[in-house]
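Presented as structure tokens, the chain that follows is alone, the form predicted alone.
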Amino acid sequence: MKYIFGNWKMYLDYKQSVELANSLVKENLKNENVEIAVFPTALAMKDVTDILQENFKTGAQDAGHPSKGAYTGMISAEMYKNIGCTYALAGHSERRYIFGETNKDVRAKIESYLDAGLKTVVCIGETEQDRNNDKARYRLAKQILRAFEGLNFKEGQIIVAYEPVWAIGTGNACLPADAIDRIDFIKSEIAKYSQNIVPVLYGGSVDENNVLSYFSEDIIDGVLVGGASAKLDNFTDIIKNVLK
């Protein structure tokens, strides 16, 4: 199984999101060997669950770790469990460098998914200064620790997405040769605390152009779209290039 996800982020209100729901099960892109799954905003989460049912999975772009009680403003996974999502990011890159996540934070959001029954997508990646101080197996590797070391968990319930901080948002994309490299070493370093496998994604600037590249290559298990997947013309066009 490959994996095509799309994180909508900021990027659509809910009429946006819902028509974009409703333009995408008109494609007929189900495939059996590609898992697409999307992240919306919160406000349309269960319009496009229920739109997308019978063709893409959903998932929230964040969770509070509390199952409930008195946290203003916090959704919790359970919560979004129980309007029939199947996914949930954490720790991805804006998370971490704009609202100050730490790896204890994303840690507590990981073992909350899991008790939630979500399925966990665990976003690690190396800044541009890390990229510049040869740190970036270090930053990555501590990453690993910090979600896995003496984590419970089952085959099938953590997917990692590797997101070069670099890469996100900016058009330049890691080469494929680099993707590689790191999926390679972030896989070997997950095997130190788990025999289970992991699927390891790439995204950081994905587009209908290069998502091949990234696709086409056994080591990697698929790619998490950013703006291009909150564009129609755009997401689809990945999409097919990729099960053509």
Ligand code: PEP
Given for the second form:
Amino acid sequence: MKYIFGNWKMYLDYKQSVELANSLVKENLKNENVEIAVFPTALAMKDVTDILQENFKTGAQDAGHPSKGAYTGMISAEMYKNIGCTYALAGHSERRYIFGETNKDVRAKIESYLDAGLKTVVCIGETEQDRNNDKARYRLAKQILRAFEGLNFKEGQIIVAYEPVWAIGTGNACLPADAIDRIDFIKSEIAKYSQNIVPVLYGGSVDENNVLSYFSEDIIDGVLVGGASAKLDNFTDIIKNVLK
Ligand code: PEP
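What about the form predicted in complex with the ligand, after the form predicted alone?
Every component of the complex follows; first up is the chain already shown.
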């Protein structure tokens, strides 16, 4: 199984998310060898999940780690699960670097998503500064250690997305050869903590023109797409290029 995930971030409001979901359904892009999921705003999650149910899965962009209680403003993993969500992202770089989430926070989210029965997409990646200081492997190894050491999970419950921070939303995608090298490293680091197969996706400025250079590589289990997934034509072209 390979994966195409679309993170709609805060690009689309409720109405636009529902419109995009309705348009995607009409494209009839279902394929049994490729799992497609979109990550809409929480406001539209229920409607988008209901619209896409026969075609694509949905996932939360983020969820709070307490499951219930006096946590003003939060939505728990369990709540997303209850309305039909399949996935949730943990540790997206925008959560880490804009909202200050630490590896400890990310780990707490991973555990709460697993408890709730959501498949967890753990996002990791080096910053530009890490890359310039030859610290990319150090950063990835640390994020993997904190996410996986002693973690109890079954095969199929976790996917990792390798998303170099310098490639996200910049149009400066990682060279496929470099993504392969990093993903090879990531898989060998994860193997230190778990015998389970953990698929690893590439994310960072993926579009309809470059998607195949990642997707066609055996070691890359799919792509996590941000900006281009929030536009009907770009996202359908990405999917069609992969499926043809
Ligand atoms: C992302 O936000 O996960 C992402 C990969 O964004 P973009 O495709 O816009 O770089």
